[in-house]
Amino acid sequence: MTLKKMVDGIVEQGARFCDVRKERWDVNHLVLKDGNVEQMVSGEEEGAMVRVLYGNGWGCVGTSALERLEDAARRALAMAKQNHTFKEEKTGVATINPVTCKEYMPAKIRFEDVSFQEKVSFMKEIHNFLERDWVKSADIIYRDSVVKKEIVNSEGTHVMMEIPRLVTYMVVTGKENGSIQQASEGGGGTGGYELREGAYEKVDTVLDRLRDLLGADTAPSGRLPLIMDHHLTGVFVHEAFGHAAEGDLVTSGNSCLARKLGEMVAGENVTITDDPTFPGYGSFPYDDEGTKARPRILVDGGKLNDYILDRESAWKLGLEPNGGARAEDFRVKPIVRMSNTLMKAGDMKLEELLEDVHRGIYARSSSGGQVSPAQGTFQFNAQVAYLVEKGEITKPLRDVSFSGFTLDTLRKITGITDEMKTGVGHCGKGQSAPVSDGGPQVLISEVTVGGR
């Protein structure tokens, strides 16, 4: 039995709606750990998910047998039958125009090509580059996949493409004069193992940064003012705002962007986007229900423009879908997910930031924090900062967090360099997303800073 009669028997049967996404994963992962090979992983799985809507009830259902994706089909329309008897609050799923297509992510070294023993000579050669007397550790993760969906639904929709994604991360640990620090960085895209370069690049960051760790001095604390480097940007908008901006949690009262549409959220300076077609670690052609991706700009010169939608939650907020439904696999639903979400560059230079800051921090890359979208606060810690005194750059800090309200800071924002970087990551929500996020270098007037 084809997909298409599948679906279309469970409509047949009173589902609302119907949906399969079959997919076919390959991975590659490896792991070098101080020059030597720690893990090497290679695999492959395929499976199917389906959703059936019945009335209000959803029911949802993963498999890896495909050879008894029917069982799986009628499992989750009896999962739909069950749910709808307890659901007493009405959905749907908003209207999107069928479309038939195939679409192929370019790679220019497919992974396939290119042997175990050649990936593992890149590592140990990234490897050789971190080497230093200070330097006591260091750790390569290498990990590239290439996934394979069909999407086919009750309403006519037939989606295939091929989406390849490669990462690479360096974690250094350094020990001098009686201090232990450590930085890591990160690189990679959408493509094929081309995309490896781009850990060169990164060599001299983590070093870089981790070479002023070993010699930084405990951070001031109080309200400051603080200058956000690309990647605290990126990790800010992503983290703070991009979270709040999900429809879903929009819908169920647990955003402090609900109702907001329409209203100045940021400066006049701010625009933020959330874009999958945007060349990125996040980035692609259809997302987890068929819908085509587009560019969605959050905030548009400080103001509330747009919310990051799947198909149920535009429903209830009766907007159109924008792309926005993301599954980490075949075992689990879509669920709205951000993809490259980016701050757009202003007109200055980071020269112009410093000379408004008397005295105040300069916060560069992100190791962890946490955040609120229902009360919209957040708390993040720079990997590393710098005293900014009288304009000038003065001396590397550690251990600085800084925290605060995500609308009250975006409001706070009065510099915005002219130039963006974008950082590659894993979103967790319950489910795992490969994610971009990046910018300009931002000035925020005060915020709250606080060090060990």
Given for the second form:
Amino acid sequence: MTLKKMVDGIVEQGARFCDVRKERWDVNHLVLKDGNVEQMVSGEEEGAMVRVLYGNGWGCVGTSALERLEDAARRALAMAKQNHTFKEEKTGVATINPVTCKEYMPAKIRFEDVSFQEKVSFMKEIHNFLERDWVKSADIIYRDSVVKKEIVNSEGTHVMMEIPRLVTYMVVTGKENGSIQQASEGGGGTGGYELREGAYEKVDTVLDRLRDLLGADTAPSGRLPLIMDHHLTGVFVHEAFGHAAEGDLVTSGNSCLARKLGEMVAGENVTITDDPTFPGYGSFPYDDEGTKARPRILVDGGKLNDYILDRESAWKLGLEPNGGARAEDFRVKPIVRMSNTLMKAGDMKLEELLEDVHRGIYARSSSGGQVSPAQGTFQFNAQVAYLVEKGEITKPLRDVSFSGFTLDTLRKITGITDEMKTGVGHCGKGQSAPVSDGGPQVLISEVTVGGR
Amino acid sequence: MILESVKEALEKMKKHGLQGDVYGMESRNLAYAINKGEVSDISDFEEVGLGIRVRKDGKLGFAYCVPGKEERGVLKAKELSGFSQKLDLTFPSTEKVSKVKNFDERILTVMDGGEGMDLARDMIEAVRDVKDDIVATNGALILYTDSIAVGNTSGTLLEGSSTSLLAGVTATIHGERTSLTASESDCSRRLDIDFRNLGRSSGEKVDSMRESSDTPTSPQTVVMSPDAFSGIFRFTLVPSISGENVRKNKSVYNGKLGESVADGKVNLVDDPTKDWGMGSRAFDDEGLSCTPLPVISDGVLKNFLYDLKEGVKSRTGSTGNGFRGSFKSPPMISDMNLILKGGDSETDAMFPERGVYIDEVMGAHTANPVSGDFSVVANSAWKIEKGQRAGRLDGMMISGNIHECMLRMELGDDHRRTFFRMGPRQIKLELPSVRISGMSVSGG
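Taking the form predicted on its own as the starting point, write out the structure of the form predicted together with its partner chain.
Entire complex below, previous chain first.
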């Protein structure tokens, strides 16, 4: 039975909507530890997930046994019926124009054309560049993946796409004068093996950071001005703002941005976009509901302009879906996710930001963060930071975390530099999603710093 | 079915003159998602797969595949083995394993009968019953079962099934400018969670957050709930007990075996043989029989954790801590069922005259796994005045170093099971509330 016949058959049994997403993954994951191959994993797998909307109830069933897909569809219908029985809130899927297309994202050098030997040689070369007396351990992680997706729904959409991605991480541990510290740097994007080139540029960056960390002091704590570098700005717009702009959190009462569309939520100098068409690690041509990807201007000159929306959250808000549905793989249903989240550059120089700081922190790169979108609070951590005194960077600091209230903090952005950079990462929201984020360097007049 | 696939893969290995092991997994995950005071959707996923590790000329290679493609998986693993270093690894010959209770037939009955909907609704209604303005805005009930088979070319062939249940709910009071939220969660291997109590506890927690307090000045005596402390513990102390991190000088415990590293009452044991522990199991994912492993006894560091590979590199042998988060992951060192104990105080008795109580932290994953330094937001926190919980604390951060905390912490008697998953890693930790003096606090 074709996928189209299967979803139509479910609708004939009373469902309002049905779709199926079939995926095939080819993955190579290599880990080089201290110059030796520690892990080489190669795998292929396929599976599919069927979603059924019956009344107001959703049922989603997935399987890695494709011969049992029709049974999965029947079970999804039964679950949707059970869910509907107890569901009071009305729901639906906002309209999109049915589309039939094949879209293959380009890879200049396809992974299948590159030998394992070549991939290992590349990693060993990076390792050799990282060798120093004070570097005690260096892990290089390389992962390439190609996912082929086929999305068919009961409204006539039939999207086929192929997305190749590459990511590399280097995690370097150093020891000096009794201090053990670690620094890491990642790179990659959507494309082919050509993306490995970016890793070479990260070597000096990660070594400089580790060197500073080994001589760093603990940070002061309290409420202080903060300058974030490009990477931290990216983490800030992703964690603190982006999650709160996700349509599912907005509609379920879990976002501090609910009912604020059209309101000023930041200073006029702040513009934030989430753009799956931007060349980054979180790019895709269609989302996992078959909606064409497009840029979303979330904040335009301080005003909340848009949310990130899948079809259900768009229906609930009376807005148009904008391609925000993503699933980690065929094991899970799509949920609203970010893609490449960016803050627009301003017109200042770093030196001008520093001039405005009497005593504060200049924080660089991130080792992650977390957010409570409902409370509107965030926490994130800098890999390394520097004390700023009377406009001058005076000494390196380690283990610096920051927290604050998203909306307050957005209004406290008083300076934005004129150049931007992006980084790669994996966002966790119950599922992992490859994302990029970035922006310029930014001065926040006051945040809570959790030093020691 | 999975055992047959494992046997088939082992046959293919022998046919190609290879040594190795095979890990087969067949699993089902049924989830009831909670949103806006009701079950918003039901998701069910079943999968089956094989992780194949071969040893050729002393070198290891790994690949994964689905049943029916065993030979392809074996040959791919053989190809990849050519790139690794030689390692004198011997696959264990295990005939007998411990008996451990970790499978509850009733969970399967609930999964097949669709009664998870009733359990999730019990949780939601109990939140609503606390006060009219409190709603279960987020949460989930997850029912899980798997069958694992591990075999190797040394003759080991083991099979076991387990069940588990994860439940969590966030209760919210919506405000004009911001909302108050509090979460409660529980996990178990069997159907013994009181879902109504869980929902009620979440609702009562947020209800007690209506009044706010000013953040006190640093330092403070801090009491942390098991959930809050497990967040910090898993990202700071747990990496320190990995044998690999010790060998590579990424642990402050390197060279400290036999030394005092914690208060004399503190005991940390990795015990997968404890019945109904979240990580309890009869054998590890490399086919070794599981046994309890004392890590810290009466404050003294006793052992580190090893899998087969690291056991060879560190010349210690495996401690039965080889773990795979899925058939797609090669074995890695992992704690199985960590239990932290050594206190006998009830939580309320641990409250100081003045201090801070923290029920949930945010950002623990950003802690420094090498040094043990952490700086996190206390997401659900209250001021303690006159030995009682007073108003909530907003946006307060706490920071410290886990190894320093271990030396001066007191443990309660209110042990709870916690479960955390991050990528292929899973951390199953049983621990009580803790009281730590002299903690740095800021902000708010």
